[in-house]
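One chain is shown next in structure tokens, namely the form predicted alone.
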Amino acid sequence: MATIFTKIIEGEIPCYKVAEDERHIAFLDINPVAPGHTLVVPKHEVSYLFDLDDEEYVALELFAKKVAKGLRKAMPCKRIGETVIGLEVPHAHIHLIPITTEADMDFRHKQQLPGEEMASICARIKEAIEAE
């Protein structure tokens, strides 16, 4: 059965997409731990990140690096934190989170932002990525 991420990739479920190439997609987390929290996902559905073959894994990380550079320009933060949890959705993915302190990576404090704020954040990140 297709995961929610596969449904997003296939356009069945809308998302705030910030970047995409032929093999990957990056979109805002709908329950972010910080504004700008972005998910980076391979289009090829694999349940566990470390089950990707070496080439797929490296390609995903390089795509995440590109997204992180744009994210850092678009959002006020000191760094972009990266984490892999992968328990909620059985589809390999990386979390990129704008952070100023380590506490900003606390997944116990998820937020819901208004749609217009999500759209504005998405546009800023997309523009910053495209300017790279």
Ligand code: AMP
The other form holds:
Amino acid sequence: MATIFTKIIEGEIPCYKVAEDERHIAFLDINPVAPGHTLVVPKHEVSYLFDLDDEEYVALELFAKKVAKGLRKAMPCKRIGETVIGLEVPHAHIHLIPITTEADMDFRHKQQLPGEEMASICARIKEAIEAE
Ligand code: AMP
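Switch over from the form predicted alone to the form predicted in complex with adenosine monophosphate (AMP), please.
The complete assembly is shown below, putting the previous chain first.
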């Protein structure tokens, strides 16, 4: 069965998309640990990030690098933290999180932001990535 991320990639489920190329997509995490928390996902559905072949893995990280640069400009933060969990959705992905302190990466503190705020954050990040 297709993962929820494949359904997003195929447009069956909506998302706050900040970037896309032929092989990757980046969209806001629906339950962000910090505003701007973004997921970077290969369109090729592979369950576990470290099962991607070397070429796919490097391409995903290069795409994530571009997203992270825009994210850092768009969101008030010191840096962009990157983490891999993968316990909830069996479709390889990287979490990019705007951080100022270590506590901003705490996955015990997931939030839900109003739709309007998510849309406005999404537009800001998208614009910054496109300007990269
Ligand atoms: P994990 O697989 O443990 O790395 O966690 C999956 C992440 O995907 C969680 O942070 C969820 O909040 C996020 N997530 C799950 N469903 C969606 C969705 N439909 N849109 C955006 N983010 C999602």
